[in-house]
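Shown next as structure tokens: one chain only, the form predicted alone.
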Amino acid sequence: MITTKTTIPWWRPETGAEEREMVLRVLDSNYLNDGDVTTEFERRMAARLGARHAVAVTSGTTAIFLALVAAGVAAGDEVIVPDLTFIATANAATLTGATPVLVDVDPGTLNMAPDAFAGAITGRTKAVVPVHVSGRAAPLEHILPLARDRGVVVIEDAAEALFSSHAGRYLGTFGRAGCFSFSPNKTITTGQGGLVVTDDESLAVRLRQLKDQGRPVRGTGGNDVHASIGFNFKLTNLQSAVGIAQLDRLDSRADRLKKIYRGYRDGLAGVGQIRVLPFAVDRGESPQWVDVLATDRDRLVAFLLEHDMHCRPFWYPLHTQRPYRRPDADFPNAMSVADRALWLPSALSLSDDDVSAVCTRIRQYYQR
């Protein structure tokens, strides 16, 4: 029996009094810009996920542009990114003067193929970047040593994985560096903003130099001795506050989140039109969100919308945008996925009842 009246939403940010009281205390100290409590917002994701570095910057975007920077990528290179992610992985790469090169996907898991990146990989290839989609974990056994015997330098696209683990070890932290967001649909979140962790100090150092104007330590904004071109990517004390707020609740989210994406996993078993992709929870991959592979994706849909039932559907492939087109041949499996992919209401104010009352309505659906 369904008994939801409300609306279950996609997702929906989460804040409260923590952040408000820690904000408070930003705008009391009158020092609004990148200080001390970045520092310590740096300094405490560093700790929680186990990496010797952690710079902040301004969003998931410039967390990719900027490691791929620092890791000597720049024009004339090629950076190898998987078809079906969010564009900026792309944006990103391009953002360095480089070429990214588009590789078919995992239509099991949704991530890069591990046969597809061996196939692109050239002379000019610098960099690949594999996204962990959804929080989970992409082929990481294949792509580091073949990457490592290459010369090729690895990026982790962790913007959809933070707190997800994936042999003893928290994603983002096996590449050369590991990228985050904390845009609004994140476990954290700080509006908009971003994170890179890493264990190469020099990396760090190039990072820091590379978000504040050629600086490797804050500055005045006076007679600063700028070594190296650099730019503004700085996150300021205000969105770092409310980082820091929601910290003490990171583990539970994760297991929130967990709990969900099992409420799924049973409730929709024995549903032949609809696949919920695998996540490895009890070796300690954490979904950002749910998604699935449903037959006639975009009816269903409308239908849970019709109930106040709210998904995503996945983007669409990158080859098939304008700025990076490419023949549809040469990506069967992104192709035979794309438009059967969606993320389900996997909010972290959902109930179980309302996990529940979703796999119920999509029951109906395919029993109509």
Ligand SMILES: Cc1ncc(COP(=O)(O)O)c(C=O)c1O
Given for the second form:
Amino acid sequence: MITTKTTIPWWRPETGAEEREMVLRVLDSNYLNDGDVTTEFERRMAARLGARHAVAVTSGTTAIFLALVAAGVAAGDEVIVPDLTFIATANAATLTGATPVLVDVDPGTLNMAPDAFAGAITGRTKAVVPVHVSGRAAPLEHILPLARDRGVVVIEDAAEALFSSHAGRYLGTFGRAGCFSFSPNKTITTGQGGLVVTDDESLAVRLRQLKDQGRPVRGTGGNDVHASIGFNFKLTNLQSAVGIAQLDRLDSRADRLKKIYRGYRDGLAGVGQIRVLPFAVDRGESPQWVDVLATDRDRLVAFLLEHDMHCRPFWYPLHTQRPYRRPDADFPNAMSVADRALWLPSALSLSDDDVSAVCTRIRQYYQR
Ligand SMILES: Cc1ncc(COP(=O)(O)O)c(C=O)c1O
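Instead of the form predicted alone shown above, give the structure for the form predicted together with the named molecule, please.
Up next: the whole complex, starting with the chain shown before.
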């Protein structure tokens, strides 16, 4: 029985004494810019992910954008992107000057549908950006060989898939580059922040130049040698300090998220109106948030909110957004899930009792 009325958040960033301590150290050092702390953050992330290089940038969006630019994507090219993703994936492609080509998704996983990817490749296709939605692996066993055969560069959008593994490797390490986000609703946050990982030395050099005015190495801002044109997408030591402080808690966070997923999966088993989308947690896949397909979604969300349980409805399919408008008929699968998909409360702070309270309320809603 539910007796208390405490807020059950959809997500809540967690920071504490370690973050404060690390940030204070950076303040005391008086080197707030992208420096040794960011280099250390990159080194640790590369080591943990099993990638040769990691380049920290200002956000997941800039990570994808720079990875595409570094891979040579430019005006006149096409970049294949799934219709169901955060708009950043398509925006990053558009901002290179290329044309994003939206493709339909698999309604069982919400990830890019392999057939749709195959059907969208043209002579102008330069890259594909598979997105690991909610931390669930995109169908890489189909995408990677086809992309290789057709000369298409794979840049993974692993913004929601930090330390989620697939076939024995971390997502984000399969393509030419993998991109992560450290925005506040991710497993690790730096406030805003992002990372590109790659095993390709020349791509890493290009990424470093692109993120810092074309400088191959950190300079003085005065008598520097600029090898090329670049942006300023540096991640500061202050932000990296927050990221490093959270790294130690990664395993416990991933375990917690898996437990929350199992709680919903088991707690909602047999409720015909809601389908908890599966994660291969026993094989290392790690949910970022728990996603479901729910009948009467919007009213369910409102009902849960009345009980202080916060959900997040899914993104609208990109083809319905003004910059990317296309006919609904081209995206039957995305349309079939668009008004049913939502993320259940998945905050790291959720107790097992919180998860079962949400399940109880959902059962109660559908029994009315
Ligand atoms: C799938 C996906 N791609 C890209 C991004 C962009 O990341 P950021 O917000 O750090 O720019 C996000 C998250 O916010 C995301 O969920």
